[in-house]
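Just the one chain here, the form predicted alone, laid out as structure tokens.
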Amino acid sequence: MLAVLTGCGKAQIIDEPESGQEEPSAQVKDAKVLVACFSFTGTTKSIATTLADLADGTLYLIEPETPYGSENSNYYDENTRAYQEQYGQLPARPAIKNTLKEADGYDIVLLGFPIWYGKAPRVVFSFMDTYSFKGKTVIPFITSGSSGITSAASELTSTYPAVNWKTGDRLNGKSSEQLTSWLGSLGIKVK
């Protein structure tokens, strides 16, 4: 059984022993969480600072190094740089801009993000090319409109075999309360 706790500012993993086992002690280690997002509107990135601050983590904002302009907003323009990076000619991988310091050191990623065009931005996927955290347990969370989380999910996991994927979810318009319920599903408790 593995269970997240926090204490003195830091998530920590707690390895139990399985039922039947004679070990009558856990074993704990300290474990790092970074809360990393894309944010095209401010939605996921208000989303993400909140989980960095209920969950004690570190927050990174997923840049790409040519920021998007609002004409990438309009989902049915062909013609935008967005839909050109999901399904066109254009490179799927646009360069980042900030470097991730000390990558290998977080033991939890939650992972946020828009679905744009039914999919994770291509940013997201160059932050993951980038760092590719793996054996690392990454969890992630998007937000839209209507669209669920089930498809951009799925490509990221068959993308990135190596991470240990945890279900994720739509979190907008998720309260404080609800964002703390959530962390608490997943066994991260909150400071």
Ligand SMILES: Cc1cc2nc3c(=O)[nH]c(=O)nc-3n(C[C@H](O)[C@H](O)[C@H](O)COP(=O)(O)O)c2cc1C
Given for the second form:
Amino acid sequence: MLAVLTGCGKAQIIDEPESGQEEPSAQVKDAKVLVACFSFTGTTKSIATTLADLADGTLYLIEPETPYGSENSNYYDENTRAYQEQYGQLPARPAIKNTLKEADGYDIVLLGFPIWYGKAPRVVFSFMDTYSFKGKTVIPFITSGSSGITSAASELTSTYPAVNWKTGDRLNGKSSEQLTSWLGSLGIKVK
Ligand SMILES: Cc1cc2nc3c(=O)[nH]c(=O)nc-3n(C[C@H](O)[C@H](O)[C@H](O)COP(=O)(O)O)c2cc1C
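Now that we've seen the form predicted alone, could you pull up the form predicted together with this ligand?
The next block holds the full complex; its first chain is the one shown before.
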């Protein structure tokens, strides 16, 4: 599968012909990109905003019904809501405030979040529970202090096996050019 740029700036997916087939038989359709992101202190949101802009996609911010207070920044404190949700002492599916409209209408979902205790914050699971994205391509991306994406991605892939997960990446500090090239490596071209 290959994504190319159209005249109107939309990313497209081309199902490339089998070798030996003629080029005109390639199937072309618009690839609608959703960038869905939870961000507590703005780092992931900033990356998500750039990705949505580059991919001509829709940015959706996953907003918990009750926002996380600043005390959650102290992630060594076991009494914080973030800690207790993550380790199962509070319900691990915090409610989401805002609705994603026409969730079925996207071909590719870029799913961004900060690493919390080595994993995705539980509100990301609330999001995935709500919009199953069964059979859809979902690509996680993270920011973190230092942790990689592997544990978070493997928890997501095992929790939602019906999703067509692609390998994601840690995107802290990436420039617009680097994000362009990351999108390209996933078959998503930019406007
Ligand atoms: C509750 C909490 C837990 C965190 N756990 C980790 C962690 O396990 N590993 C890590 O590298 N960074 C961890 N961090 C740091 C964040 O992942 C990092 O600062 C991230 O870029 C913040 O993104 P945001 O501004 O979009 O919220 C944690 C931060 C918080 C608030």
